[in-house]
Every structure is written in C-alpha cells, then in structure tokens.
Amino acid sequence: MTHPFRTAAVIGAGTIGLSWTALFAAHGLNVHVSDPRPDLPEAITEALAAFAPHLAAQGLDTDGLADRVHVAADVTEAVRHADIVQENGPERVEFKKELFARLVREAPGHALLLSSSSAIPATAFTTELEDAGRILIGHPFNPPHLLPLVEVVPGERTTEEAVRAAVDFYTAVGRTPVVERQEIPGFVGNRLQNALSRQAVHLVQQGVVTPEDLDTVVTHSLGVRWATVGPFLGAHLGGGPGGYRHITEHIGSTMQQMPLGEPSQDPEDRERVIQAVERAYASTPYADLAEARDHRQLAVLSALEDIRRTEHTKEI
C-alpha cells in the first residue's frame, strides 16, 4: 500500500465519478474510466470542459488534462493498472458485493479499494471477501471536485495500513479527509444533512414557510456561519465568554424541549413539497443553477483559503 499513487480507476461515470476523474487527471493522475453508458466519451469530454474553469481557479494546471483520461471498455481494463479505485455504483448492497468481488480479483494487490457510497458502510459488502483489508469507504460532497470533504471510513475487516493510505491519497488530490471510526448508515454529513432536510421539509408541509424563504434562512444565517465554524464552535462561541458550558447550562434545556416534527409520508403531502420546489426552481435549467452555486461555493472556498494564508503568515 506504500505503492505511489499514479493510476487512478473510476467505476461508474455520473455526477460523481465524472466529478472524481476531472480531480484525479487535475492533479496528475492517469485516471482510467468504466461505465457501460453509451455516451461515455462525449460525457467525459463535456465534463473536463466545464470542470476546468473550477479546477484552474483552484490553481491546479488544466492543460492537458483529456490527454490523462482513458476510456477503458470494462472494469478489469480500467482497473488493471491501478494504484486507486474509486467506485461510483448504485447504493444496493448486492451490487457493490459482486463489484468489490471482481475488483478484489482484478485489481492490483498493492491498490486502494474505495467506495463513493453515500450510505451503505463497507462491511455490509465485503463480509464474504477474503481480501477486505484495503476496502474502505471514501465518501465525498457532490460535486467532489470542488467540496474538499471526504468521509474516510474503515470497515470491519479495513486494516490501518490502508486507512493511512486513503488519508495520504484524498490529501494529495486537495481534499479534507476526516476518519470515522464507527460505521453508522449515512455516515456523519449525510445524517446532519437528512436532520435539516427533514424539518425543513416538515416546515414546508405546515405552511410556515415557503422552499425558497427556507433557503434564504439557511444561506443568510446557519449556511454563512457553518462555512466558517462547525456547530460545536459556533455553540460555543455563542456562550460568549462562558463557552460552551454557558450556552448549554442556560439554553440548553429550553432547545432540547422545543419538538422538532417529522415530515409527513403522505404521497398528497409529499406531492406538494415537490410542486412548491418545482414552482420555486424548475423554471431556471438545471445547468444554470448548478453553475450558480459552484461560482458561489468556489468563492466561498477561495476567500477562505485567502484568510487561511493571512492567518499563517502571521503565526510565522
């Protein structure tokens, strides 16, 4: 697993894995891609043409980068050569545990297994592998290429060696790994992001507010903050001086009694949410608004990394 990384294996070209090889070939990895749609190359070619923009305004060099990916005609071409696999399938168990199967055979010995799984954990597909110790979850936030977050999460069976290996990797491709050290479905963002979900959609079906005012107080008040804190300090610098042991002593109690509603599952119910979402955005093409929201979250990014630097320079 001290193998460098050089070669880089996407199974599976959606959003995900599309977003994956443009970050691998950005970095300068050869990135081999498998997937039976028809139109792989033309989506490989349209993906890297409108991910440069977002990987150049990361600083990484974009010349050159279709001549870094390969279009393999099935996995064991894509994965013959590999240093790193990163699987993009569907989330059904028994799909990714013929998948792990064949890659676990076809695959180099010294390569990185890893999975994109949004929800499933590694050992629910890898308990009947012999060779599971270089399998591990590596979850990003869509789309990968820009959101550094990735879910790092071992299995059962994922021995260290490989643990360090997947840190040591996503590191080098610029992204925030962080480790989790205990399966659970969802794994940690997914879980905080279906509890928003959630309640805003209950809030939505109450009629207390509208998609789009439920958007605007996320991005104007909780979105700004988490951007720049994460919950724990954002609490704890809401205690003032007191910390977080003031806020949770003297607000604490009061918070934790506020019921908080589920959403309903009525399909009427349900319809509705998804009429008021559609009244809201549907109008705009999917293209417009996406590019909207990666030109706001590459600026996000990048004023942070310019205060990052400011405050590094000052401790030196």
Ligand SMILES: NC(=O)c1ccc[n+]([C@@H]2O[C@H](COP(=O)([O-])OP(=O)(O)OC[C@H]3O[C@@H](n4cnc5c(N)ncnc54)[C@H](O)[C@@H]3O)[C@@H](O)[C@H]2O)c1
Contents of the next structure:
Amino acid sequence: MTHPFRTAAVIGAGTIGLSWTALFAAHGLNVHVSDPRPDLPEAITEALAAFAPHLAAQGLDTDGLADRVHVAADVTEAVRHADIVQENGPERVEFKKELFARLVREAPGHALLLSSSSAIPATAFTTELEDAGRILIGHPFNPPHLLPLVEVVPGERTTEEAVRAAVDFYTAVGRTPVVERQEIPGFVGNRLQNALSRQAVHLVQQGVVTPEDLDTVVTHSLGVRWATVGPFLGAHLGGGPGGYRHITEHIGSTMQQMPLGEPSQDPEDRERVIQAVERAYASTPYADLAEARDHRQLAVLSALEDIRRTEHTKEI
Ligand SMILES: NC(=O)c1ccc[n+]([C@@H]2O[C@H](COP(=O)([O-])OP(=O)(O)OC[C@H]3O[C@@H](n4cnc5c(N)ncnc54)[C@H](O)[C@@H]3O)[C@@H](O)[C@H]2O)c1
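Return the form predicted together with the ligand of this protein as a structure block, the form predicted on its own having already been given.
Full assembly next; the chain just shown is listed first.
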C-alpha cells in the first residue's frame, strides 16, 4: 500500500461494518473490530468466507484475509493504533454523540473519524466537541465491499484537509467517493432512491402494477441505463444531437407537470403492499436472494471494468 492508511478500526459490525471489514482487509489494512454482539468472532469468520469470492472477483488478494482482522475487546482497544475509524453503529444521534466524544479522546490525534450514517449529518453529533475537524460522513451503499459509491459529507466544522484525506482513503480502497457540500437529509443517493420508492409504492397501491412487474420495469430499463450513464447524461443523449437543451425544451415541461401523487400512509394500505411484496419474494430464503443480488451486481461491475480496461473507453 502506498497510502498512509495502514490500520483501521471498525466500530459496529452488523450489515455494513462486516462488509467494510472485509474490504479494508482485502486492501491490506489491519482491521480492529469492536461490537458488543456476543457472536462477533463467528460473525466475522462467516462474513469473510462469504465475501472472499466477491473480493477475489474484484482482483483483490484474499490470502491471509482473516489474519489481518482482529477482534477488539472494546472501542478503546479497537482505535488505539487507528489511522482511520469507520463507525457503523445504531442509527441514533445520542449513540453517535457519545461514541464520537470517545473516539476524539481515544483515537490517535491524526486518525480520520468517519461515520457510515445514512441520514444523521456529522454536525448533529459533533456540536459539543472541541475536536470536530476530522469527523465526517462516509456513507456507503450496501454492501460497501461491492458497491463503489461513498458519499463524503463534511459537517460544518470538518476541515478541508479531512475531506481530502477521506477522498484519498476511499479511493485507496477502490471506492468512488463523491463530496457533497450540504448536509441535506438523506444526502443525495437516498433522496433519489426515496423519490423512486415512493412512486413505486404509489403505483402498486393504485393497482397499476404488481411489485414483481414494477421490479422488472426497473431492472430491464432504468437499472441497465443507470449503470452506464446517470440521469443527466441519459437525458442529454435522449435529446439526440440537440442534447439536454432540446429534451428540456421539447418534453421537459410536460414531464415536470406530470401529476405523480404520493403513496398512502394508511396502515391498511401499507400492509397490503407489504403482503404483496412478501407473496412475491418471501418464500425464497433471504441469504439466497442476497447472494443472487451480489452475484449479479458483481457481474455488472466486472463487465464495466473489463470495458474500461480493454477498450480504453473514454471516461464519461
Ligand atoms: N444497512 C444499510 O443498507 C446501510 C447503508 C448505508 C449506511 N448504513 C448506516 O450504517 C450504520 C449501521 O447500519 P447497519 O445496517 O450495519 O446496522 P446493524 O443493525 O446491522 O449493525 C449495527 C451494529 O452496531 C452494533 N453496536 C451496538 N452498540 C454498539 C457499540 N456501543 N459499539 C459498537 N457497536 C455497537 C450492534 O451490535 C450491531 O451489530 C447506520 O448508521 C446506518 O444508517 C446502513
């Protein structure tokens, strides 16, 4: 490794923490993991075994992966020699306030302190801290050892040096960091996801489509397109040679005025959607569905990586 990040602490080893642990170790970092769950050693062993093939498929060396992962007795021990700390505990502001106050005291002074929080901005849990300059959000998409995006969101008092270090760190572990300059609720990725999910629930509640058919609409159209070009470049191309200007002036206003409606929050309506989704998917074990998803995501990522390598496609 050429970057200065050699030792990581992972605090909270649930869905997200275990995935980060495997990714960091596969990039050669020593990883110290703290979580009060009684089955922590077994959970780490299982996760490393399950994720190793995914990491190998990304060209990473998984030999000796487990040797670089250490179970810490507590947070103090986990962060003692850390260059970076990635926090993945419960999504509660009081928990993050207490934990980050402790991290500031107990982690080395140079350590970068990152939170995976999906919706709590760094400013919400750092206002009372003196040393808030090195604390910021590094929000991944699940599972972070596969999906490349990390939203880097500085708090009001995060230094530019810490933002640059976070970008360097996530780049060094093969992720794609994007810096976002306002602590907007849900950040960017989850706001986009939320807009689509609300419309999906509304369409199912209105009886327009079933959950399976709605999923097919997405995976066979927008999902494929969005893995290759984002909404703006997609629209620019949709406008033909006239580009984004043409599509905006041509059909943009009709699209903007389309009444979209909102899903009902009535408990009975919500329950009907839950039951429809369970009818569609709950008879298959969770682990099988998750493995199928990871397998497919990996196939898409590998294919795109091959194209970039072999055809030297211009980065767009
Ligand atoms: N699940 C997702 O899709 C997702 C995606 C991106 C970000 N996140 C964020 O990541 C964080 C973790 O989410 P998750 O889904 O992995 O949750 P999770 O419930 O799977 O894991 C949380 C873990 O924190 C542990 N924990 C509780 N108290 C602790 C303490 N004092 N010290 C250390 N560990 C402690 C729990 O034992 C548990 O294993 C949240 O902030 C969440 O918003 C989640």
